[in-house]
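Given as structure tokens, the chain that follows is alone and in the form predicted alone.
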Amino acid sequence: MSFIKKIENDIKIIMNKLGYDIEKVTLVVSNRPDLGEYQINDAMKLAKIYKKNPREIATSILEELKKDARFVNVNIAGSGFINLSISKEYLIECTNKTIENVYNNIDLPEKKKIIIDYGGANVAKILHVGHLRSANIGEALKRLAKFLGQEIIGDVHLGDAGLQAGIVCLEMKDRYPNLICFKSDYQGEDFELPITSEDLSYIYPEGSTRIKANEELLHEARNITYLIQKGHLGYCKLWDKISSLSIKTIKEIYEELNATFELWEGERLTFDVIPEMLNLLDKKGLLYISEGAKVMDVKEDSDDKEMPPIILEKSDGAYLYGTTDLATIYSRMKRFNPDEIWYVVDNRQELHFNQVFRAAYKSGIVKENTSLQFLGFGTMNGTDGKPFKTRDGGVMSLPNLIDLVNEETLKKLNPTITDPKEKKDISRTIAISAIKYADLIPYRSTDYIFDPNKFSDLEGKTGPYLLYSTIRMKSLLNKAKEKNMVFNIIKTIKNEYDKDIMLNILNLSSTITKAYESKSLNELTDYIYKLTSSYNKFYSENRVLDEENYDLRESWLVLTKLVLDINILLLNILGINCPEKM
């Protein structure tokens, strides 16, 4: 149990012997540290239950509290917020815990089996700038939740279904269409491609500006895209073959930001178990013809807003991106029965994904008991307040982000750094690390603004910030094992930098419980800085090796210890590295 729950509980106790039937206590940080490091603000509920004075029932709390000695400066404010401190004896003794074993302060929830989708590339298509978010939080829940203990299933759910799969092979066939894919009587035969994953870069682009600028051409996209959803075998030959040069691509860049998975499974693995889908649907009654469309019904009677029926097989017997995610959903629970199921998808899918919940829960194809749920982000935007571009206006591609971001860190590193290869792969560390904290920062569903100057450098609430100072906490500690230092446990406090440092060491279970409920990562990314920059205004203060108290110097190096691992365990959620110098 950790230091904050174990409070609670006691206080809990403490107001059930006083008569006040309470479900939860809840201890608040304080934004008032000179009235006191905690508030209980759970007199002003119990004043409604009970029909009294809220300020009555805070002094009989008040008075019980005041016979523990782990509680110190028990005050009242206003109608009857209650203040308190913690002793720092029994500070020092919840830090040691901390010392033999993080998961000592952590609160664990019920253990669920999930699955999260997160990622979505689409194949052929270059990743840009909209995909960072996908994959950058996904990977961090992912990590998060598997720290609490949770069966964790990552899926990238890769965009391989769609009009893109027509428009770049009908590209391939204009461009080479004596590839033997494309012959009548093609039997399957192996075939090299005639391009490189270069090539894919600018074939997508072009095959989308020329059926823009011709219907005919359109037609003929749309209806290979079916032929691949019916199992054409030519096109399909060609389109795997594609697929596989393209995914190497996406791999490379989403290892470079972190971001791994457990499946690399796409919308054509839904193919198979479409038609059972369907079948099912259909049995129930569910399914219905609207305009030659096989559509279904999603709305409830307590709707204050339209919604519209899900389309499930337009008229020419093509699916859709409801078809396809539906069917994944019907796959994923034949395979996996999970007891959640997490979508890590931009905002402005939500009514789609509406859609799709509401069909897999009608259908039974979900069970009422399973969880699906839509974890909308928002946009990253430029300094302009727009969608990132690029200076010609175009589409910021995901690795160009990178290099961008790379330059400025490329001034900012060490001088002393001088072999290339070394340089070069801190200067490309510490970018991903500015993109990636920037990314968390902002409550998951927010747009924001990403601005590579200011969140590259080495002072304020950035990546380099975090590492560097991490980097300054290991030197300390490897200098200590140098002079022979020893450095257990923590025998003593000298002032409030030290006490600031345990204080924010041991809120850590409450910050990782908020994030995980809230399914967002801001809670962790203020919650390291302030670690961080706590143990920093220590730092500036005292002169830790130097220190000739023994129990204090042994005490400081602790601290020191417990907020490395901290840090290193954090950075390890949010998926960013941390380099040995910088």
Given for the second form:
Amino acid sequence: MSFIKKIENDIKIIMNKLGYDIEKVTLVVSNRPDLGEYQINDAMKLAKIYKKNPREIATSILEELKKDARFVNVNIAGSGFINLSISKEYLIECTNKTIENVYNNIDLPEKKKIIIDYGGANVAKILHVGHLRSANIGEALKRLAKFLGQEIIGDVHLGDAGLQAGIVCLEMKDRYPNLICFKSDYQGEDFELPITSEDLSYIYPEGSTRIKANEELLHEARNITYLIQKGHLGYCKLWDKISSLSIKTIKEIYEELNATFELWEGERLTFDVIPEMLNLLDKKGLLYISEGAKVMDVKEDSDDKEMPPIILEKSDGAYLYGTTDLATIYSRMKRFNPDEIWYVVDNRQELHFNQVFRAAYKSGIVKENTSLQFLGFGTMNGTDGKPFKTRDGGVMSLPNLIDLVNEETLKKLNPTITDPKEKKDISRTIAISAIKYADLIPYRSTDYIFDPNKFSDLEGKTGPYLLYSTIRMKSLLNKAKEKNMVFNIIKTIKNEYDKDIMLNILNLSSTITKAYESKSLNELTDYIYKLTSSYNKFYSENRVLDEENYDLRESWLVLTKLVLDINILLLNILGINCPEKM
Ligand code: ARG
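Instead of the form predicted alone shown above, give the structure for the form predicted together with ligand ARG, please.
Entire complex below, previous chain first.
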């Protein structure tokens, strides 16, 4: 509960004692701050219920509120509006309690073991903007859960068993027919891959274009994919090598985005357990043959939308996306026995996951008390409302997207930073903050429009604004330390700017709880902006280090320290790095 909600609740208790009962009391921010910071307008409602004069009711409430030292300036306006302010002593007392630990009163959720499936890069293909949100949201959710004491394991779940495997191997065969892995008597000997990771950026796209124009090649690519699924020596060795090459690049990009995975597993890892899992489903009588394929019904009576059966093995024996995902659950349950599995995946895959989850519960692969959660996210669009593309309409790769924003942050970089390496590093860090913060602002499942110029701005609700403000707070405190100024506790405050900062500080715990409950980071991105803005308003009004009232100066330094601590904590949860200067 937010600080103000708690106060509201306490006022409700006071009203109850007076014999008045309404569902909830609302403390509204007053539009007449000269009369009080907050207003309670519920006397009107009570008057109707209890058939009394509203002013009489307001007066009885007022008498009680006046006895409570937390409230000051309690008065009645008009026909029964109660105005009040929170006493600065009370705010100071509560804020001082957070000094030892800014999140001392946080509610911890019930301890769970969680696997979070996010990232989802596809081997040998470029990481595109669709993978960005999964990495950003997934990483932040994982850090948030960890912070709240959960045991959480992140798995990148690489896409490494799809048709791209066949396409790339086919393309390799065309370009390098003499590679030993293609020989009919290949025994698994090691060989050197004749390509670099840069080459991979065009091998798949070119192969993909070729098979689209040629039915026969498509058929062959499918066959190679199938052979890899069944353990064909030569193709498996080739695909292994290509995978390692590609994963190296994938890791570099994730590293730049601050996405760190505990497990680097993928679809291919499930091939060992798929036969066993299909056997189990078969024994339970859940599989049937439809047009030659092995399928399982996942419809439920209450469905009002179409729910097609999940196809687990095609007529030619090949496995599909649903097969590997179900088998991944099967394997995760056996190895980790988690309480929850979270999937941070594009909204457009919801039906697929619905089918997989139902199959998992229906077959008993997971028990009812294991929670499989689809945490879908919306699309990052261009100004045309369609998924963000390159200028010529192509798929925007993640490195290109980062470069695009980097161009903007470089333009806006502080001109006193001249060392080329420093310039590059700082600009890059700011660019990543711009992308990540903007990506985490919308509610998880909402689409949003990508705007490199706006996101990299130093003003407004942006990553760079937060970094800049955070660095400024740090430098203020460093100067204070150099001057041996003490800042232990808040002793006094000056005005509503300070109060506003304290109110925001006191809302940290409830914000974190809300973010965790909704599994959406917008709560945190909103909050950190509000807190930082309230601090910056105060900062532009006052000259902290020159303040002659030492008690006030100390209090302001403590407020600065608290806001800084919260910013550092939240930027870290959001997976955003802060440079030393900018
Ligand atoms: N590789 C998939 C894609 O690029 C995302 C993987 C999501 N996770 C999963 N368990 N299927 O669309």
